[in-house]
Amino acid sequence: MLEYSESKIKDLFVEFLKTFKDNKNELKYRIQISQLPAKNGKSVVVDFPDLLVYNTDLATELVRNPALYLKSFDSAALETLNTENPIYADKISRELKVRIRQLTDRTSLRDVTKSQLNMLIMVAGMVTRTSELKPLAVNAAFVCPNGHVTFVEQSGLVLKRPAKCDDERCQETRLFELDESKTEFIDFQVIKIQEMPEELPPGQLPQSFDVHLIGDIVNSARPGDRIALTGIVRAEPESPTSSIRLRLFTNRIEANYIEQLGKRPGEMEITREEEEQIKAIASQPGAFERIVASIAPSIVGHELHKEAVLLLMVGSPQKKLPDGSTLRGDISILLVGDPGTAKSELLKYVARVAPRGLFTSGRGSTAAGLTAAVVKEKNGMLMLEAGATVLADLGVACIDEFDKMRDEDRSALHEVMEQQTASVAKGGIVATLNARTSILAAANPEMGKYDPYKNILENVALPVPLLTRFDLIFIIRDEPDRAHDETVARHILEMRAKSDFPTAPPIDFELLKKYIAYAKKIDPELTEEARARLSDFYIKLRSQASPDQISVTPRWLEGLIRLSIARARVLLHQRVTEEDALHAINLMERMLQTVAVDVRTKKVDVGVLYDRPLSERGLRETALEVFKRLSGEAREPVEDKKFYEEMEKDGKFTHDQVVKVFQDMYRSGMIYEVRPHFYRRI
């Protein structure tokens, strides 16, 4: 161990800051320090490898004893700044910090134990909470009854009071008042980081740590950000303010430096060889089909759904308009189907392969858990906590059991799916967090199995405003088919026997992950031919609707554009071709032919998705006429039993249809109950 004195350590750091030269033979840190006044900077960022090159022993001791060595490093930086700009050095003398980045070894959050206590470490994690910003006293001024001021240097979170008055003539040792006007403060914030989902061992709870930020690094991370931080591991009592001290302590990290990790999924490390492989795959004939065949190889069939989720993972770029508004680029898909049709497996696969993918189940999710919440810590500090869609920002949030969520929790997704943000206003904290995420949701039919004789809204208990926010909705039905059943059985048995896929996917899992991340970097241009195709299809859908029929909205056209751009991205094209537009149109048509078919007329009717198919609107109009006729000019109350008999007597409508339309009229306020079983028109 080095036997350097504090003054010697400081001198070594001063020499390093003044003399170290980089590859360009420039005085790297002296130049950085000289530029601080112009940038109003308060930090000197030092690369740890540079310190290792300069003096290995010094770098090693910095990691082992950071409290002493960082304090000397700060003093050395101030001395160096003082030679460059004495006025600015005096101004920020207490705030100037040296920040260490790029430690040689990164420690997993799970591996932070007592052996790292009071040492400098580098960890990576995902920010799940951030507190409000508060001032922290660093040099507290106390006034005794005689008016003498005594300054006490502060450390930790508990305020330290003076033992006695600084004035030699004053013998006061007890009565001191804090003078806030003379006390020096620094910005303070607490964040919580936890292990990233992709690094979490199976069946384990994610490890998390409170991190204290001081000075100019506050507000450098928001909920949902993935960060690498350098800091000192500390142990603090469970209840620092209590008179009873427990043996049990908790770990926290005093942050020294923070940098964003993988701010965008496209920043995944891809080697030159892998890039060549990716380009070679995209240039081959039938490339799109080969990539689709590589999606979820453990699942037989479902080619249409695999193609859709591939486009969802790649998505299209978000566009910002001159007035600050944005055009959404993320695609959202809903899978509705019978149990055992591999919906959950497909969701879990997407969560593994998509950049920043996250899987959750609707049964155990709340509105706060999906978006954001304000929580109160033990110390009374309010913390902003990120939910699933914020943590999956710039990625994919896979929500299984979507139908099992409560309506009030599900409604929190309205803003996420259209505005791409999650807003929270509680406890004085009003914040809007980014939630630029694609939603892949799976739901089971209300009665367990999908009833082909009912429309989708009768099969799935989902509100219309949420249902229409999905770009694509697919129904997956489990129908016996001998040939298909034999294929599925053979596939499952071979996979179980070999512990491998019966047929190897064209692109392996790791390369596919990098392929998708690489494709997300491309921003294709929408060609005239593609625009014409999409426009013609949209106008055709609009014109097919009769005057009293609900038609498609511009939201559908935006969905078509996103799907077309996503396909061009998959093939690494710089231009969206007519073929890309036709593929998007084909997906939309396949959806319309299953989801948007009125089971009573057997015709495509977009009104099905809005709970107003043409057949039911005709039923409602007839019901209103019958009710008016029965109530007469005097608006007499009508008995529900008499109304049912009148509606059913010509055989056009079934009893269930009549009861449903009567309940709809009551819920929408067209009629009201005057006494049991008797109703009057509004």
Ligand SMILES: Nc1ncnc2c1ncn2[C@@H]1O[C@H](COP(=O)(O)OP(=O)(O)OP(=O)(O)O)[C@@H](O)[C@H]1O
Second form
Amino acid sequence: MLEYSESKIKDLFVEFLKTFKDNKNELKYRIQISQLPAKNGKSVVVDFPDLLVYNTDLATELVRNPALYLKSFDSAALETLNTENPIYADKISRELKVRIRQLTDRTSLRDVTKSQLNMLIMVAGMVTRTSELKPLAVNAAFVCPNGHVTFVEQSGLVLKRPAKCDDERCQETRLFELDESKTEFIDFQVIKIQEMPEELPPGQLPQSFDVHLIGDIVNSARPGDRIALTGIVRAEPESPTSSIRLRLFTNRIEANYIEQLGKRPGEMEITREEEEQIKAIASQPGAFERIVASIAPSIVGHELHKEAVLLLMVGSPQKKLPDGSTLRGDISILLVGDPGTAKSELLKYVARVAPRGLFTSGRGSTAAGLTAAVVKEKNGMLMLEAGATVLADLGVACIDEFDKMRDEDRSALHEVMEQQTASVAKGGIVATLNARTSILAAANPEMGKYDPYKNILENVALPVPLLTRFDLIFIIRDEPDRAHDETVARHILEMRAKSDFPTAPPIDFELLKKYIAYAKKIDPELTEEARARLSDFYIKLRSQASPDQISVTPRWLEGLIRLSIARARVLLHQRVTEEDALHAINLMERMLQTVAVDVRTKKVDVGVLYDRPLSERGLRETALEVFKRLSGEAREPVEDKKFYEEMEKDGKFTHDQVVKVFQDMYRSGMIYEVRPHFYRRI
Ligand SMILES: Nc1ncnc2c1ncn2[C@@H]1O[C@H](COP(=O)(O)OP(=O)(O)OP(=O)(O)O)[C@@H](O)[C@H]1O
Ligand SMILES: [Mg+2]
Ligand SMILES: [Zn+2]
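Since the structure above is the form predicted on its own, I would like to see how the form predicted in complex with this ligand looks, so please show that one next.
Entire complex below, previous chain first.
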């Protein structure tokens, strides 16, 4: 190992900053430093590979002993700045920092071990919490009882006091008071990073670290961001404030540089060879069906739902309007189904294959856990914490057991599902975080099994405003069907026996994952023909709904557009064709066939979605008319038997229907009983 003296280290760094030339033959760092004053910059960002090329020993030592080497690097930068602009150098002398970007090796958060203690490392993770900013003393001023001021340079978290007074004639060693007005402070922030879900080994608790940010890198990361950072690993006593020191220490990282990873999807590495494979898949005939067939090969059937979740995973791009408002691009789907119909299985699969997929169960999830929260740390610091939908920003949040959540928790999703943001306002922190997240939710019918004689509202205990935010709602019913049951049984048994899929999916899991990430980068344009198709269909639907109902809203048209774009993306097309539009329409129609069928007439009726079927609406209206006619102008009491007879006269309604509607009228207070069997209109 090579040992440089401290002044030698600084000289080497000065030389590097002043003379390093990049491949354009430019004095890269000299230029960067000379531009600092104009930008009010306080950081010099050095690419580690440059240093490695320039002086391998110096670079290696920097990684091994960053405390000493970074300090020298800072002074070297200050010295270089001083030759350029002495006034500015003096002004920021204590704040100027050299920040190191792109270390050769990236350590996984899971592998940060004691052997890396006090070394410079690079890790990547997801920001789950950020604290408020606090002033941190860098040069603390202490006053002795005689009024002398002694400055102590600070490092670490515990305030260092002077050993003795600076004044030579003064003997004071203990009674010092901190003078805040003379003390210099710097911005300080704590953030928490966690292993990214895609890097997490199955069944393990994600590893997380506290990261300290000092100086101008504060506020450079927000909850939900994915970042790569270089920093120094430090061990810190578990409870630095208590007088009893534990033997237990926790690791934390002192950040030196933070880099945002993947503002866009597709941060996944796709080699040129894989790109060729992806393009080849897309150009084959029947490509779409092959891709759908590759989704969740452990689940038999469910082609419709697989197709829908494929479109959800690929999604459509968010669009910005000139006034800064945005058009949502994410597709949300709700699966309502009988127990044991592979809903959870499908959700878990999606969370694994979708870029930035995340699985969470609604049972026990709180509003804070789903969106964002302000929490108080042990040390009293307020932290902004990201919930599931923020962590899955630009990805998919799969929420199982959606019906098992409390209403107030679930309602926090309204904002996410329409505005694509999550807001918190608490303890003086007001923040809005990005949550551009597709939601795939699964719920059971309220009574355990889906009752086809009731509409969806009566079947699931979910509020209408939330239901209308889903682009697609599917009902999965578990009806005994011999052929299907046999296929499922064979499939499950064979998977058990072989620990493999009975037939291999056309596209394997790893490639499909990349395929989806790749497709997400495409921004197809709607063609005139596609637009016409969508608009025709929407207008047709609108005309079928009666005006007093909430059913077909403009959200439907937006949903259709998103689905059409997603389908074009799956095929890697730059244009959304008529065929894509027809596909989206087909999905919507098939959803209506499951959700919006009037069981009495067996016809699709959009009114059924959130309201009563047309035939029943007819029933109610007729019932009112009949009652009015029987009671006449004078509002005479009407006998129930008489009402039934009148209603059943022409055979349009059954006795059961008539009794039910009569009970409904009574329960809703439209009529009241004046004496046994006689009712009067309000
Ligand atoms: N069509 C199918 N193909 C293969 N496996 C299936 C199918 N349907 C159900 N299963 C299997 O049945 C089991 C139960 O499925 P899962 O837990 O996903 O049901 P669920 O719909 O989430 O039920 P619940 O509503 O009770 O939560 C799983 O092991 C799943 O693999
Ligand atoms: Mg389940
Ligand atoms: Zn003194």
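Basically, rigid core = biggest C-alpha set you can superpose within 1.5 Å across the two forms. From a predicted model like this one, the values you see are computed outputs, not experimental measurements. Residue numbers count along the first chain shown, from 1.
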item: Flag for L70, CA shift 2 Å or larger between the two forms after aligning core; value: no
item: Displaced residue check between the two forms: T150, CA, 2 Å or over, core reference; value: yes
item: Threshold 2 Å Cα movement between the two forms for N85, core superposed; value: yes
item: Displacement in Å of the C-alpha of K21 between the two forms, rigid core kept as reference; value: 3.1
